[in-house]
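There is one chain below, alone, in structure tokens, taken in the form predicted alone.
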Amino acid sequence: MADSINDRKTLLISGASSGIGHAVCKRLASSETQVFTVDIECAPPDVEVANHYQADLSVPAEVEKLTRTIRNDIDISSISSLINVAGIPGTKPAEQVFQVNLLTVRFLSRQLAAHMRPGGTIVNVGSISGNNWGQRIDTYKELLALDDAGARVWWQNEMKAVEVDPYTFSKEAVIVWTMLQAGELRGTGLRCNVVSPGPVETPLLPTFRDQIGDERIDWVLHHSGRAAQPDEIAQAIEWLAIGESSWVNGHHLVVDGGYTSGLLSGWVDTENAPEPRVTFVD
């Protein structure tokens, strides 16, 4: 007999209406799951979801309202996985990038993790732009020790002084945050991991070309072979969210066709690499 609705896995996916988020929805929506989605746009096409919440995740008041609404609609303890896909590129204002790519991820993760049952998972989406997080680990630990209000003040004061553009900073920070939350969740039976894609064929790819520069993107694609398809990133997210990955925790999973391995092992020739465009939008 088919599972009753109370026996299904309940998943909450942000950034669900296009690109990687839409691919995750298509992969995870089945008779064994009920999927709730969040996006600034309308519900994801061609996918049957339990409910869709339309919200601008760059506005803290909307994020707080969203969590209240979800709490009223869903027994949060029944949520088996939170998948934070929503993110915006560095061509957007720096404060919005910081809010969506880091603070909203942290806020939703903490709000839900406080009620989720053992066995639950959180999966965040980073980027290979964040691969150098270790170079600024002390900065991120200092920042992430602050509450949201304090973090916004810190960002306003320090964003011009940090060594990288806002998008790279936000993705490095969310990788570090994932590792820190894995520590916060010790003893709860919950796990938190992050997936970092390279270039992906989504509607945002032209925007990333504007952000980083055509030459740099094409150079990365030359070494990885091609851009990923959204479903190829969704495969990794699915494994961490509901697959057989029960002892994988606090892990930074790079999904880029091997490009990062080339950087680390030396088969990518970085001496002739085009310089990435530095994007900073006030």
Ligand code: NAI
The other form holds:
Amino acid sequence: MADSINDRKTLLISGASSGIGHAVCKRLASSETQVFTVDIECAPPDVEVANHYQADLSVPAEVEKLTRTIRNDIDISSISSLINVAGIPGTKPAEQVFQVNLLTVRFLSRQLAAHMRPGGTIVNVGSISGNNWGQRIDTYKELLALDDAGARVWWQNEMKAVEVDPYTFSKEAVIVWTMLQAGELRGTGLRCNVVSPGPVETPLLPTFRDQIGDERIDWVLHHSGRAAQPDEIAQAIEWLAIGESSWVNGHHLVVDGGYTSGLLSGWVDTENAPEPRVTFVD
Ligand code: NAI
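For comparison with the form predicted alone, kindly provide the form predicted in complex with the ligand.
All chains and molecules follow, beginning with the one already shown.
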């Protein structure tokens, strides 16, 4: 069924300069799309984009400035998809992880969703680190009921007491946020989904080795067979953003070569699994 957005899709992609975000750009930039990108780094290489915005998504004032600039440059009601890929690992300070991986995603999504037209989509990037979101659902609902300022205060007071490291926390929370936003968007014709990759061959992968330890990463790779290529994650993002996925909403799509299915059905040997290292950076 055709949606009500005109034929030339306008897409805004964060974290576009490297890894998965870059792969999404390469896949989605075409004569039928207009791709706008955001990153702390320069414009993505080898891709023609309509405009690139350089901004530090860990700084709330920069994120607000970015949305004002975008609003001046683009008719944001013409944006058909927002793809929130930018993310940082747990080797970065906990507050930055919380801001980039959760609050900025929520802020950009709400700002744009308020203007996007029916048929529009939002796709977030979680992680299989966030698979156990259900164990802390009440915490996330309490947190996500707060505005950004309140959430930052909550985090400062509570972060040391939460049961998981900040990266895992941010990814569990962004999965729950996606589900909640699907509810916020009821009746608007907009959809919001989250893709959770397992290990992917990007510059982030070595930092995960630092964060949770070589043994644990190698154990995951042993069960999934290999790490994903960035384009294998971009395929799923493309489907949710502009593909034939019109009734898929609020969905947590794990893209990990089957590893999570092994955890759930028992063919992954969890008894002998090396414990992940817990990283907390003040
Ligand atoms: P990457 O490091 O290759 O790409 C991340 C992009 O985000 C970079 O272009 C970086 O410059 C940008 N970025 C980082 N901090 C920023 C900031 N403060 N402001 C603006 N832009 C910023 O990493 P990758 O692997 O492509 O990561 C993309 C997403 O995938 C992240 O959300 C990550 O958590 C998630 N992910 C990655 C996995 C992996 O194994 N690589 C596994 C599971 C999830």
